[in-house]
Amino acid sequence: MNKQEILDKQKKYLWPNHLLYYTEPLPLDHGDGMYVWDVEGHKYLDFFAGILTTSVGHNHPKVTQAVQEQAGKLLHSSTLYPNENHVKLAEKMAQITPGKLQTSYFTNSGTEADETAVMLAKCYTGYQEIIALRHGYSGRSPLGMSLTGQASWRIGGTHILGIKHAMNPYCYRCPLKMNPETCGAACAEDVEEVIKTSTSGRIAAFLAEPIQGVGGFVTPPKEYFKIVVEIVHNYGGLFICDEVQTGFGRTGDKWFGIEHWQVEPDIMTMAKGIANGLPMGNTITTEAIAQGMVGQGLTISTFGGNPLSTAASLATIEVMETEATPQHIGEVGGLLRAGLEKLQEKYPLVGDVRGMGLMQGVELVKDRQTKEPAPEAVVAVFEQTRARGLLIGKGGMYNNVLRIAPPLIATKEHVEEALNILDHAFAQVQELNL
């Protein structure tokens, strides 16, 4: 089908609330490595990786081969039957995750992984209340939307009781109007205030992303999680670390984002980059906590541990260990960050640059003093970068943050190409004075 035929069928046969990028949506046709092509043959450098999911690039030969070989053997079995890929991947997860995390439960998405984590925390602790963070995002199920701390993502007024939201560590827009260099992570203490004033005083868990993804790559100060995790444990709760976007080296130098804050989660969730685009989520915990589900009732995942997805995940991790190591990501991410900071010096519309590794956020503002959000500028930058052959993401509570997160195989040359396009795009948008 040509472009217009695809768009016509999209409009006629898919729900109208599908969120599509660009003024004129962009139907993609195929990809190779760091690049994708649309149905009209235009080539784009992909610096959003399908929402941080195409972790080792499009059509990576090792992943493609693993999927093809498995497709010829067994496509599906369900969790009722053990299979080799399932147990091998679980073993691998135990090897690369921090601390005592060892036992996995595989599902289909980040939403399911978070749901599974909350269920486990309630079973293990015997408590029901959950603390999440404002600006956070946890998926599209009723529980996922209730955990989410942004009204625009909570469709239909759905709300699960027992979930409370604490301040998020959004240093650029500090909710306490304090100086991030001297505040001592005062926002972390708000978690205790929420527990003491808005719950029964005993909680099942605190769930948070190391870096908030949909929230606009909000990155906490180095003290934050140590303070919060101690508070949570004091009130009987577990720390659920949502690594759906930050996992698998994305933040550079470490396999998982939370390792930068030097704390160990009780439960960790992950998805997106786990299988380079095939659907999969995982909830991993310690042996002791996993026992909390025993005797509590029956559970099953029809597509959990799928042989095809687990084969893709094993191959993806193998590529990460050789071609896209956390150290490689840290190095290339450092080049990306330095380039973005130079653009910040050059263009007043860039209010803040934040993130880690190959997960960098650029917040656009109308005025640096007032920090008034500039969502119109983001839309304009999107159109300019698309026209120049670069795909990026966006997000944030105020729709004014560019999310820049390429596949982890990105090189210095790819970063330079992206920065050059962003430079020209910012120059054009700055002139428009949006």
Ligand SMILES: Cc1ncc(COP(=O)(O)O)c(C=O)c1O
Second form
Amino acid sequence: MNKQEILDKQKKYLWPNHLLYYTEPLPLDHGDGMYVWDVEGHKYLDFFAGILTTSVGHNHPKVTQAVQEQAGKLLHSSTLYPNENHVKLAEKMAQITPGKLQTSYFTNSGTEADETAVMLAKCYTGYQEIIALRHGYSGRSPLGMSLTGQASWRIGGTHILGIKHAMNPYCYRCPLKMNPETCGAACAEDVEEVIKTSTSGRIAAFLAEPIQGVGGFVTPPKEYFKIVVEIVHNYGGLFICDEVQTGFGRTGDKWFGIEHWQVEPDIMTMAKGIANGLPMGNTITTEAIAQGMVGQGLTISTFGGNPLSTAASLATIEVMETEATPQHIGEVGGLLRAGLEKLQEKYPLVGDVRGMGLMQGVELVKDRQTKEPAPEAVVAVFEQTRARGLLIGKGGMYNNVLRIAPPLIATKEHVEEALNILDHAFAQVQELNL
Ligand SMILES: Cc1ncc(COP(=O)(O)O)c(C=O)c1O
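Return the structure block for the form predicted together with the ligand; the form predicted alone was the one displayed.
Full complex below, order starting with the chain above.
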């Protein structure tokens, strides 16, 4: 099919609310490593990795081989029958996750992973209420949308009661209008305030992302999670850490984002990059907490932990242990960050650069003093970068954040290529004064 045929059929046979990037949507055809090609043969350096999902690059030979071998062996059996890949991956997850996290429940997406975490927290604690963060994103199910802290992602209304949202640690736009250098993470105290004023006083859980992904890579100060987790435990709750975007090395130097804050989650969820693009979610917890589900009723995920996705995930981890290690991600991420900060010095439209490792956000503003968001500039940067062969992502409560998150195999040369294209794009867009 040519480009126009694909776009026509997209319009005719897919719901009109499908979100598509770019003024003229971009039908992709194939990928290899850091690059993808559209159906007309144009090549793009991929710095969004299918929403932080193609962890070790497109068609990584080890992942492809593992999937091909498994596809010829057993595609599906359901979790009613134990399977080697399933248990092997669970063992591996116990090894790479921090603290006492030990026992996994595999599903098919981040939404399901978060749903499973909340279900477990309620069963274990016997409490019902959940605290989430403003600007957070937790998925597209009724519970996922209710946990989400952005009205635009809550289609059809707020569905589930008993969820309250605390202030998020958005230092660039501090909700308390304090100075991030001296505030001592005062926003963390809001979690206690919300529990005391808006719940029954006992909560099942506090759910948060180490770095808010859809929220525009909002990165909490270093004291934040220690303060919050202590509060949450004092009120009977568990800390559910949503690593759907930050998981598997993305933040550099560590396997999981939360490790940078030196706290141990009670439950951790992950999805996106853990199987390099095959559908998979995981909810991992301690042996003691997992006992909370026993005797409470039945639950099953037909496709969860299926032999194909688990094969892909095992191969992805193998590549990350050798090629795209957390250390490599830390080093290349450091180069990316330094380059983006240089662009910030050069272009007034860059208000803030934040994030960790290969998860860097660039917030665009009309004016550095007023910090008025510049979503139109993001749209213009998108068109400019596409024209020069670079794919990036966007996000943020005000649609004004560029999300830069390449596959984790990115090298110094890839980063230089991307920075060069961004430099040209910013130069053009700065001129437009959007
Ligand atoms: C932090 C976070 N949690 C949960 C989800 C939901 O994941 P999925 O789209 O796989 O259901 C997302 C998706 O973007 C996410 O970023």
